[in-house]
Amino acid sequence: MKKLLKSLGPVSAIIGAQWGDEGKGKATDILSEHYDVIARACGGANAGHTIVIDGKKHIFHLLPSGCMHEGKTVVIGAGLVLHLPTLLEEIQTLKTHGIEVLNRLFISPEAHILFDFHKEIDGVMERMREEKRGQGIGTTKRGIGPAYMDKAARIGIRMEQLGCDLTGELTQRRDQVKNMYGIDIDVKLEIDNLRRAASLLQNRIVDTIDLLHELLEEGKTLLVEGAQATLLDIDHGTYPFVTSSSTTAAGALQGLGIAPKMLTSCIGVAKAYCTRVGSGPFLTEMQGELAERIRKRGGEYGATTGRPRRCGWLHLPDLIRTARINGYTHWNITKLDVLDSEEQICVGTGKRSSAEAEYAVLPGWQESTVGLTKFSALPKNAQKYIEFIEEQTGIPAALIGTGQAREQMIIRS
């Protein structure tokens, strides 16, 4: 680990490679150790990742999955928007267990404010694109694009402006959420909301960009935390069936304040297969009852929404897209045990045509790599596959993923 730590430097950040759902936090619980700083810098509660406390799953959405490690400043960045009954609930629950992150938690008054009537608009406007174009983009109802949509519009509300009544405000918002989508906001709820977080959350709203720039003037150590996966990034990812925020590496330090110059390492986190939530194009996407094995080995359901994902092969033309789009410095390959009953793995390495994959097709290994952590220890055909993705992107895999629990990592430097 020593080595590992070394080469990554002083800041960090981990982002998905895929469509998300890689494993993301396995990743930075395990980094979060060595590095005194956590921050998540965009996205919302359409995130989502399993902690486990005291041998019990909770699903989280806001916090970053580093919060978990006592004495960690933990830092909520400007690119965010917050639903903040779902963060009022993340920390109760932390608090619940025994883990106080309140006091370590600094919010930038700059991340805006999700309310609960832009999931209702969320909603329906995922209904408006059904009957339109005879399906949606899959999204998680949580309200992310609509509260995006009032950012962009320069009608937002921000974590600023927490501490103020905001009464005539939300009723004029009322008129006008009616009058586009016949939705009637119910401004008593939306009120009694922020107050309950402005009791708790108040002094915790910090000008987040001079700390973390004073932290590691003091020589503290930073580990950013991307949300979803570049596939799914609004510019760069299969667009119109992605999220609503940048999920790039440089997305990530536009929502903290940090200087691209800054960044001394980047994690691409990459399933050792793939998988896809919702609608969209996935070239290399498994049929039938090879779909069916891999989902039910792989435990692929929404963290957020509980639906079954899309399951497919490696695709090392995105990989290399993604990699090129971020920068990474290394990769996290997840979930390689996953693999393990396959006679052959194929991975995708190219296009045939718009709706077909080539393929280089690698024996499998068909031995258990469960709780295996050392390279040297996995089949040879399961260090071949590692050594395969490694050639054709250039990038060294420095942690492979070979089961749920957190010791069951390789870690390599």
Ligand code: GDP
The other form holds:
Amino acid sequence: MKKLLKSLGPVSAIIGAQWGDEGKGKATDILSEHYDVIARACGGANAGHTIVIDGKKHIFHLLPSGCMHEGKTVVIGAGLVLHLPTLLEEIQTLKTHGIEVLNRLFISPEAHILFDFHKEIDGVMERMREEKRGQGIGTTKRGIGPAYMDKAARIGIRMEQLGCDLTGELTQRRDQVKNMYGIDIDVKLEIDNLRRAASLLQNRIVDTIDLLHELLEEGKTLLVEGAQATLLDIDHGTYPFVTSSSTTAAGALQGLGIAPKMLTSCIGVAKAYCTRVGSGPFLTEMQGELAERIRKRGGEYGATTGRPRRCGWLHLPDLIRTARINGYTHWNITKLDVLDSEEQICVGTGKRSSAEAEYAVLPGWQESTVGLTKFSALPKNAQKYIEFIEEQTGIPAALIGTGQAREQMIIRS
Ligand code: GDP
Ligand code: IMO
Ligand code: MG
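Same protein, different condition: the form predicted alone was shown, now please give the form predicted together with this ligand.
To see the whole picture, the full complex is given below, headed by that same chain.
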């Protein structure tokens, strides 16, 4: 770990390389122990980041997954859209596990508030897309698109306004929203939610740009937990089947107000295969029994919505492209163990734009890798598979996941 930390340097970002759910939460949890400050930079409660400690599962939606480590400074940056009841619930759940996060939590005044009515609009817009295009995006219905729409339209309400009386503003919005989407905003409920949040969070709102830069100047280290993933990026993803935020390393830095030159490393997180929830192209998607087997072995059901995830093979051209976009310095290849029983491992190699996938076929290892923590202990064919990914992408696999639990990770220098 020491050597790895040295190569990561003081400011590192963990960024998904596929369509999300690669295991960013687990990597964040493991590395957080060694960083002073842990930050979420963008997205909202569409994220579901799972960590497993002592057999117990914890799912984070808004707080960074590093929160379980007591004493770490936790930052929520400007790029997020915050559903406040969800945030309060997460803080409360941690408290019931004996973990106090409030006194070390700092929230950007520039982060936007995501209201319950944004979630309702999300649902209506999905129905409209289904009717008009015959297919929705398959959003998480967490109100993400509508909240970022308000932000881009410059009518959003930000955390700096928490504590102000927003009755007038929300009443005005009620009429607009009713006209456009046929939805009744429950102004009283929204105001109650704001009041509840203000009483707990108002004194946690600070200029997080000043805070982060001062901490970095003092020599503190920062770990940035990306949310969603590069193929879901609003610009570079499989548009329109994407989320509404910038999910890349650049997006994360923007979301926190940190200059690109300050980032010392970027860990690309990719499953040893690939999954996607929601609609959109998936060239290497598996079908039938194979898909079922991988879904079952990998527990591929959404951490936020419980939806079954679509499963497929790794696609090298996508990995290479996401590596370019993010400047990955290290890979965390996750869920290697899920492929343990496969006779053959396919890897998509063709052009990104081709209509049909082309594959390189590698021999499987058909031995358990579950819980292994040393690369040399992996079956030879598993080692070869990892080395194949490294050679093709030119990026070392510094972390390799061999199970859900915190300690089930191979860490290489
Ligand atoms: P995230 O959104 O990127 O943080 O990922 P999710 O938490 O949504 O989904 C990843 C799932 O895979 C979670 O259930 C993790 O517990 C699990 N997971 C992570 N790494 C591994 C691994 O190496 N092996 C196995 N079997 N499961 C893993
Ligand atoms: P984490 O951080 C997987 C997907 C949704 C949908 C599309 C748009 O856990 O990896 P949205 O609700 O954002 O408008 O949905 O993006 N999506 C995710 N898929 N993991 C996520 O987050 C996701 N966040 C959004 O399924 O296809
Ligand atoms: Mg997830």
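None of these values were measured; they are calculated from a predicted model. Residue numbers count along the first chain shown, from 1. Superpose the two forms; the largest set of C-alphas matching within 1.5 Å is the rigid core.
Positional change of K380 between the two forms stays under 2 Å at the C-alpha, relative to the superposed core.
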